[in-house]
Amino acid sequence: MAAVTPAQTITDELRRWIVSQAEAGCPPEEMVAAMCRSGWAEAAALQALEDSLRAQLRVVAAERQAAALPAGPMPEPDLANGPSLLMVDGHPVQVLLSMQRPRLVLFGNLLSADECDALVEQARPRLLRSETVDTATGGSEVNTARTSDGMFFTRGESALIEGIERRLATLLRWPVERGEGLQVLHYRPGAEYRPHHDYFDPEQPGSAAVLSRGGQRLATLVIYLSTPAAGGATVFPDVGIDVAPVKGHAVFFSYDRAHPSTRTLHGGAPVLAGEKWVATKWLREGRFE
């Protein structure tokens, strides 16, 4: 069969169509048609068929496997009655958004105004450039896929942490000392994060080092301490999803496997104008040390 020429490369857009004709019923004599006459060559087209819907079968299998692993208890915020508003120790926090797959939840007005400036204050003296986990040994290291700046806070080191900590124990109803410190982040005008998971692939080398602290990494908490002028969105590619950062506002998302079936794959897009700063809470499945 001939190969897809470079003016017809089968993109991720292209993926996504195939696949949710295919959901809807399409016949497949029907897209490869609706390819060709779009300019596509009839080979180019029925390959491009075939490789999205095998991938597509692949994610499926990957799924039904994971779904079948058993979940503990999980970082959960006490929406059982479908509030709109819950008082958080006496801090009203809005829900604007629930989703169940990914678990996602959108919070407006998690932190004042006052305690985002405060934390950008506290956090602005200690920053560096920003580290990711290195696979191999467990270590930290330096990644071109995230171009930002940041800092570790140790867990109740000032009032203001101490406070914050004890309103996100209470909101996602987990322990204080089962989350890592809050990381706060400084994005300038370029600066992104690409896409990635946050929880630990258990079967990369340095997984065991990063595990002994605490267990996994069952969910994340992302805090928006400002509002971009433009660009900056947490994007959710698997779901389609971009998170607008506005300052007091939070995202929370779990995984209660480390396995992509959680649809959790998130980034921080690349900031057009203006700069992000935000703050991130990762919770663990025990004590974090």
The other form holds:
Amino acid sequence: MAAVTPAQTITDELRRWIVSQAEAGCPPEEMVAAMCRSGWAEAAALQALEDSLRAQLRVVAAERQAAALPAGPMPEPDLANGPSLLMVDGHPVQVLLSMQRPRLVLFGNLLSADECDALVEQARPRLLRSETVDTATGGSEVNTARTSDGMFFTRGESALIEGIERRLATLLRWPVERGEGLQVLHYRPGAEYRPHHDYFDPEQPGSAAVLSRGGQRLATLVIYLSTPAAGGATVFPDVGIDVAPVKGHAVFFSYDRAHPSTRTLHGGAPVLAGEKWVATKWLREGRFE
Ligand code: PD2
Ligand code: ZN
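Given the form predicted on its own above, what does the protein look like in the form predicted in complex with pyridine-2,4-dicarboxylic acid?
What follows is the whole complex; the chain from before opens it.
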């Protein structure tokens, strides 16, 4: 049995450990005994077990409900015939990996090396410390969970941007007007983006303002504009997937509901050496003006 966190707080890591042990058939008394050996009081360990497993039951119930619901149209590449190469507006894009839950596709050569370099050079003079949406107000704020620099292009603002947006719209079969402007992020060594979901939580008071402009986010495309020497993977902790950043590659993932059951929790692992540049495209339910 793997080691457990030696603390009395129920961290996400501890929750995942409890769920994985339970799924592997470990009896509850063995989990409690392991936690007690790591310094937990027995009553607190029992409570942590109960809370974590109840929360997991709610996730499973929501997943079952979601599976029974007819989904609306979603951004989605045409992989019906299992292609390893897609010709998109005359540009060859490799399909390197496709999985269903989370819905995730890894593309190769989505952008050429020259397109990546040109995007970086157009973004560089406009970079500012990245901000995230303040869930209370809907405004944006500097956040220690995101230590990159970033900027947004306006849709169609240059011939380069317009061409890339057209290619993404064709690839994902989603109109340009239903996409946010491309965001470029720059991570230096040590910079990271801690795990989060990209959809807006409808329960948060600040979400109304962002949802009023184009509706919910349905999908994300993270395009790698550089290959850092080490680190900087885009990680999906719910499913244990680390996508290595490779210049020109892109990871696409979609979420048909604003819920963790989509398994789209993801983050940018710290860059260990070199620099990481990405361009992110978010696709919305409605027109984003
Ligand atoms: O740069 C990344 O790998 C990354 C990770 C998580 C980007 C985003 N999220 C994002 O732009 O939302
Ligand atoms: Zn993200």
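Numbering follows the first chain given and starts at 1. For clarity, a rigid core is taken as the largest C-alpha set superposing within 1.5 Å between two forms. Since the model is a prediction, treat every value here as computed from it, not as a measurement.
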C-alpha of T262 off by 2 Å or more between the two forms on rigid core: no
Superposing on the rigid core, is the CA of A24 displaced by 2 Å or more between the two forms? yes
